[in-house]
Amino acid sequence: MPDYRLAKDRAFTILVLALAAAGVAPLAHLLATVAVRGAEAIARAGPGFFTEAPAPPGSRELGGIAPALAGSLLLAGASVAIGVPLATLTAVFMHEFPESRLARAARALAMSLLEIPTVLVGILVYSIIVVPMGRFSLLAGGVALAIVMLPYVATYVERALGQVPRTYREAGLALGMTRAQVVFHVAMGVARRGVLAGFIVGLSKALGETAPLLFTIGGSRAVVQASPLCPGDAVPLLVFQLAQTPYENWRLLAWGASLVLVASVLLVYLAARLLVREVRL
């Protein structure tokens, strides 16, 4: 009988590790390929394909993704200067009010938006911002962006603000302190570890996202754009129109800019698991 226990638990840990080598082999096989194309066009445009502007379709030469980069910092600036600010004041209420019926909408909502295609954002900030200015840009993209990152953003400070234990609060107010200043002088302090994490997350989504900048930014790869109120370009945008072509040196740009965009994506992923492991209370 114990051979025959020991027999089942082998054979069941066996098809465990099929299975998850099953499941992970897409990914990884995926990946796998991202690199290697990915890489071979990094090596064949060489340091242009960090500094320059997409070469014209069908040439020889695939020139870079200049234009994309810099609309990406300046949509991830634009995201961050808007959403962080709302996302962190919105985990606070719903934190110190949990019992309020506005703090239980704002929950709500927040829930709501983690399901809602990103789609529908993109085409709410049309409507609400690029239709009144008449133009495409590069802010409307970044509010985009930010409501995209809100809801993940609230959702890790309000985790992490519940994490810190009550005797920091009390010890806060009995040196006089206001609620205010034990919220964002004590609190936050000890939690910063797992705000900064949240941050982080919310960033990395907002970095990899497509559908909310087909209806905002407009798509501008010509030039670099240092301007906000600009059209521009991005780099997950860039991906998708790029490889939906019918020529060789866009198609391969593609691939370039999607091993930069996986990179970026996975180093601020591997920042915020990092940072969630050591927190300390």
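Residue numbers count along the first chain shown, from 1. None of the values given here were measured: they were computed from a predicted structure. We call the rigid core the largest set of C-alpha positions that still match within 1.5 Å between the two forms. What changes on going to the form predicted together with its partner chain:
After superposition on the rigid core, the Cα atom of G46 is displaced by less than 2 Å between these two forms.
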The other form holds:
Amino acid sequence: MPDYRLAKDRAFTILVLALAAAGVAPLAHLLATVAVRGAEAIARAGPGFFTEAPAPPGSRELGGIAPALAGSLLLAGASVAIGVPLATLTAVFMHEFPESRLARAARALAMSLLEIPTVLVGILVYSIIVVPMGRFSLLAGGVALAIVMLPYVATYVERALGQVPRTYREAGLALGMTRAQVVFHVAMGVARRGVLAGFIVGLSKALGETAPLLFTIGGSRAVVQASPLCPGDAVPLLVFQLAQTPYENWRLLAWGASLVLVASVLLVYLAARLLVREVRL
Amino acid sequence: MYAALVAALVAYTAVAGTGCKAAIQGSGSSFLYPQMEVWVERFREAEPGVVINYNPTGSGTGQNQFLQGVVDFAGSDPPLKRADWERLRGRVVQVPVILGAVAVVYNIPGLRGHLNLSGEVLAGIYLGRVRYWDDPSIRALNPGVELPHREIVAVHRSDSSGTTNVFTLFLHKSAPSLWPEGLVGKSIEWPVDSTGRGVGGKGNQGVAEQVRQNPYSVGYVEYNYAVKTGLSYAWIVNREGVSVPPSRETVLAAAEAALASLPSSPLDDWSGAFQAIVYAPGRESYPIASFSFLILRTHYPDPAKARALSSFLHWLATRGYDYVIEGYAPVPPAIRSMIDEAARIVGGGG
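If the structure you just shared is the form predicted on its own, then what does the corresponding form predicted together with its partner chain look like?
Entire complex below, previous chain first.
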């Protein structure tokens, strides 16, 4: 009976579509809520949202999140500067010497680092950097975020290197290139999209983290700090701390900051996709 | 490209230098945080040179960071433990700077007027023994009020919290035969949970949300959350048998009544302060009031820091209480003069 089969096919398609929608719905709802409430907050605060510090709690004004934005920028710079080379070199080592005991240990550690609650990373950095320095600093936060992004970047980069065809490497060697030249000029070049995807995943992971910052950056929320050696604020930390208070203007500010956070992570993704063209083999 | 990025960052750090704009760093109580931000802002208007940076990490963390010397001062709901104070005797200054209260919030659809509750009744509810809203013990406190025959949902904090500590201390002090000392603490095993009528919420936010969503529920939150979320809150029977609502006046009255059992100097051991203010005597006193403290050193190696902290404390004692935000209560005048004394000690004049 063709009719019966057609109906069955139709019903199944509808079922699958409905299930897919149900899976995506919470995420869509989340993004929509952040977009609506965040836009409301930014519209009410005006351009001051990006240039001022938060207004006092319970007041009519909103103020802005300038100190947190500045802090997040410095944190991103510091964590990339520390985390990316470390992770890349680890990945190269793991890929080039897969059988060595050290590489196996590194791979196991990277995997387990993914599972460790990031607040522990914050506590570690607190005791090895903040206490000896005698103060909180964005640099300490940058180190904590670098440790958080390390396993993500290392795993992505290693996987990207693994997908470079063997013939390309052999061609490089045949031309008299050293092993290091083959890795950094041939393999990295061919795998650049995957490598960069690793950097982006690491950066966006770091951008959104709150827990490693709780005990490291000090949350200087009233003034914009220009130096990474000073205590500072960060956008996710501001969201976490202000959203917990009962004051409407602070909570609205937290919505606005959430929108900025989500938008900047999406922008980083988009920019990376546009900037790096796919390598066709 | 990477080398350029690092070079730019290093060069930038060198140019921006290490002259941080916040000379003074504090950390601790998140209850104190909104009020502290208001004070810091106002103080900066009065003395533009000084930026105080206060990080709401929680009272326990604040105390640890202070003891480790990472921060210049701590904000903490409980004062230093006796052992810590003994160790630092003469080198540490503690003053209560703001009062708060724990409000008992409830959600009984259709109930008009306010509900009166007592320590015994609340202990009964959180033990799971008082089961319905029209229990005789609740009716006796609320003559003429139509109470529904509905099961009571008892909401409590699921995370470790100073609010829970104050609330359970109140239950123990007002109903010692019902609520044993073993059930006083920041995080406890709630007996009502085993009856299936107990619900946990994370943070004040979570408890307020649970009470809002569950009809016929009761919970406890910091007073400022009760005010700002618009939930109904109960009047509580105090030590003299009078039922009083939480308010600036009743919380202040509790602090006034507690003064007799409090230390007279910022250098003293304050570890018994909560015993004094919770279930304090006095007809006007709200029985579930609490303090929040600032903890400082008597001596700072950096004279500029000592001067700045001293002038902040002096400003706080003289002008700070013009700027108390909704949900908090100012400390009584006797404590304000103690804050001023702390200012003299920190400034090197004591």
